[in-house]
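Have a look below at one chain only, the form predicted alone, in structure tokens format.
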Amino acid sequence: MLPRSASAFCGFYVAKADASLYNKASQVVLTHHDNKTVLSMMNDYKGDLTEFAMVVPVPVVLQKGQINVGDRKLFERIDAFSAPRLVEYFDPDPCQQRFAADMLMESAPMGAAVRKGMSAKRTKSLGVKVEAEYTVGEYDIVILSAKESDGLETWLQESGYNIPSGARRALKPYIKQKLKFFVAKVNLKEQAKTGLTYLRPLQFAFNSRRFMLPIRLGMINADGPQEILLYVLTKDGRVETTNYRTVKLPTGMDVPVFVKEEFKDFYRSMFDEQVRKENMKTVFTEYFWNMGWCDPCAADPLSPEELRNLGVFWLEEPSSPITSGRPQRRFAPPGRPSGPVPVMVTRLHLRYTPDTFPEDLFFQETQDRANYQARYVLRHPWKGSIDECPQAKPYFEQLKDRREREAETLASLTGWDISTIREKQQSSFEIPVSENNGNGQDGWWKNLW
């Protein structure tokens, strides 16, 4: 094996942070370029399907041919894609040449029971107007629009639906910018027909100056701190919110290698304690680069078509190289992506209350076209001998600086107790002391007997 120089983001992917770490985080992937927008919504609902219903403010009128019923198998396989990552490099043998140090949602459902018919002359004298109904998979949907909010409630809750204490309140702003709003419920009949024990994701397109994400509603009927996982695919460059601080995680960091058996507890306690640093006021960004390759790969680009499937509507576009200087790990299985392609990923994630984030997100998509993710590296001690060479030595003298800092670096990105971490340091690997007494004994008897 020839010694070669050492990329910033190469390394042995081994583990990752999806979604599956949280409980009860939204996923959401917001699509947008030239006003465009497809949202897609994941529905993580458990419960009687008949309580099921979501409310989601939209700039226009929406056609049942901008209504989808999409595939959950496509969320996974984007979270998957950008999900934080951590990698592992070996030591080198310090007895041997040295090679090259490194090698190679919106809204939380809201209960309604279903929907019961109400008059026309009812409907109108609270202000609120049926602007479309359809029936699209395993779903109701209604599009309304409102005048007032306190009439929206009345026809909501007149219809059927439970609306939280709160609601008129938070539809207001809504109303006030002249959106509509699409509702949508579980039809039991369909639902049955798919044989699904879960709901599908939901995608609408729409055309809108607005590039925004309506998140105050589900804040309506929350017990707590709400988790949101953004996943916006745009065509040119990062994606940033321009009405809160938007934070890359720190990155890059090396940790003890004792992570490795922990990451899942290492990644939730790092993401908790930087929310605390920033008061829960802040957008964090997990994930950016070019969806045609990646390094080190948690998981395959998306094709071109899941990309579509996900509203990816310019992709017939031509595509311009990407020049970073850096090698690119390109795939190229059947049907997917050969290099870089005219699609950005950036991923966010956010916790949030109505007190931290008072106001919908809005976004803007920069000119940053720098990759970025959260990627956190082991670095495996050589496990030889002290006294095998004279480079041995001052190799072990260096590795108790590097885990010293290491130690002091889960410390600060966890606020774990750093004896622990110490402990547990020594547990995995305890760095081997020599036999030579110092008194001129070289250990020359081992080879007697």
The other form holds:
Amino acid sequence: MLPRSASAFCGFYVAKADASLYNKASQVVLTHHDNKTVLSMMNDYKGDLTEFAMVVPVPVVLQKGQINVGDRKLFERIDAFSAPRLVEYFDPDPCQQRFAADMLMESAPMGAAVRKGMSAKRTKSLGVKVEAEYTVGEYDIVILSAKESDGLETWLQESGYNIPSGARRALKPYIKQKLKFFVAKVNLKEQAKTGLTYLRPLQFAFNSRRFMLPIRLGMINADGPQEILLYVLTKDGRVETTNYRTVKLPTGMDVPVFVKEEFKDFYRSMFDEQVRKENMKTVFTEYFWNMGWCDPCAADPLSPEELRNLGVFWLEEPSSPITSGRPQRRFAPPGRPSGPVPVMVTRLHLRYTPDTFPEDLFFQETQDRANYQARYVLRHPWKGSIDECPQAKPYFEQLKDRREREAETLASLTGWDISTIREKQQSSFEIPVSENNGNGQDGWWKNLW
Amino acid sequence: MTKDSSKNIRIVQAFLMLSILGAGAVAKDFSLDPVQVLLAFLGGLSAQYICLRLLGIKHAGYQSAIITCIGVSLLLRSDNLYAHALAAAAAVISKFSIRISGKHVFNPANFGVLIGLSLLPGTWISAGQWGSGTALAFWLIAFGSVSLMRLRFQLMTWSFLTAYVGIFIFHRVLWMGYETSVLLHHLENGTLLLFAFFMISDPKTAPNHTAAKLLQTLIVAGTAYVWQFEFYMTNALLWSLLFASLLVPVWDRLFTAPQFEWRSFGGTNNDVVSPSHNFRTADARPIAAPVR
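Let me have the form predicted together with its partner chain next, following on from the form predicted alone.
Starting with the chain above, the whole complex follows.
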């Protein structure tokens, strides 16, 4: 589970009156290839639906067909597939944990009343132009262009939104870049028809050379660090940010077996610690792999249809995966890819504040194809007796060293107190001591006091 | 150390770049394999040796090749072992083969890295890998190092940084309304600093005349800015310098000035300059000079 104090998004939420609207960890799928982008955004908005609004800068006036209301399940699927994982080595079934399931959107209460539209004359006098208006799914969408940030801020305010202070400054660079603004609010009638208690993700597709994600607008109403989980789908290589440091999280370490019971706490603490070490100025890579297979799998690979729904336009219609000599570690169920597909996923995770991330995220697709996953290893000790055979004693001595190393690793990864770790290790499994001890042999002093 | 000995400056430069490489690899997870660095040196130094032998050049050393190899290692990333070696070799070969008016056209590391990026599979440049902690150290090292050098060596660096920051402030901060923190964030970028202090300042590929030097840095800064912020393309500085290098022979024709030459002996504050028509190859000294 990740810290809940965050409020975030590519756009900002604007509230009527002084209602505190907070958006916690957002999830974004960014599909990019050949100057074409499909952006899918899911947020866990909690609050009155009448007060929900999302503002996202977009490079072009989107046609209705370029906007779609997607399925929240797609996010659950890609999250589960790419989540950091824990593996046990004595057990043939690797342990799988999906901490990020906690980050799913929570249901929002129903509200009432929708803002009234503003007169065309007033709109024009503010230098704001309503380029298009659509209702897509449960959302009423307007695409705006503006000449001045003051006018846009006033327009939004007069349209019934309580713009957070500072919006003007954040809007200005986007206006100067001649970007349009995608503004979505909830159409309550349409929302009621869906029968859902939550808002579905919004998706849009557009052509642009910019391979980026606007995050600055979403910082306006932040009251603490914000968090984004970003899944970038590309054709060839790992994606990293060009204007921030991108590092892979420490992975592949042996950690004490009691971590199995508290993997979520472990992962949260480890992420906190890594963020602290990097002064919250770094983007972390949690996963980079082909979308067609996995090892070990935290969840089945996404089907070609699911990938297309997430915007992978280059995947051909018939679900014929590229065959290769690469061993496939998990047989996919029918309809799932059974080997590598021309789709790579880079899972990026960042926590940020306006100070530590002063600029939007810009990306590049590298030619790096080396698989990476955040994966942690449990090695269960053999639970026999120390006197069972001659090899048992050296085994337990080695185990003692190994256990200490695991404790140190865990302390360094998470910043946890090492003596507490040692106690927990001891209570989860006590390394047996030979009965011969205390008879003038090794450890003779142990029984003295 | 003789303060202004240009030989010593190159040694200082190599030492500084090696320190940055070492610190970065250890502290900042450059995803760089030490074997790749070794192979970069192997490729670059072998190419230097072969070129010197083939061209029969006797009075040239390996300092510039070493600096090229460090530059390639600092900038290029790869998922294989051969890319660094080939890029470093290409860099060194370009120094001997792509020449106009007795002067090599491209900064070797710049050329090698971009050839590697464009032609070799599994290569990339991680522009954002440095982080701000490294940037601070970098600025300190850079300031420390330039204090050892005379203005002649610093001109391109400071003129480029002034032009880049000036364009940034006028267009991005004042006109577009970006916060000043965005500028500071860009000034923390290690690639920008590496470029300014160790690449564009390369006196061997710079225009000879001072006015042309200033013009050149303005063009490189402007092109890089447009490349990055208007066309949203990556590795703006490196591409900008590569293309702008083609203008240097034009500037040298328009603005006549003596050509720069590294001097390999100490005891004097003067860099050796030679008329460009006398100059044949990199690292070679056509004028008679005692070599210690």
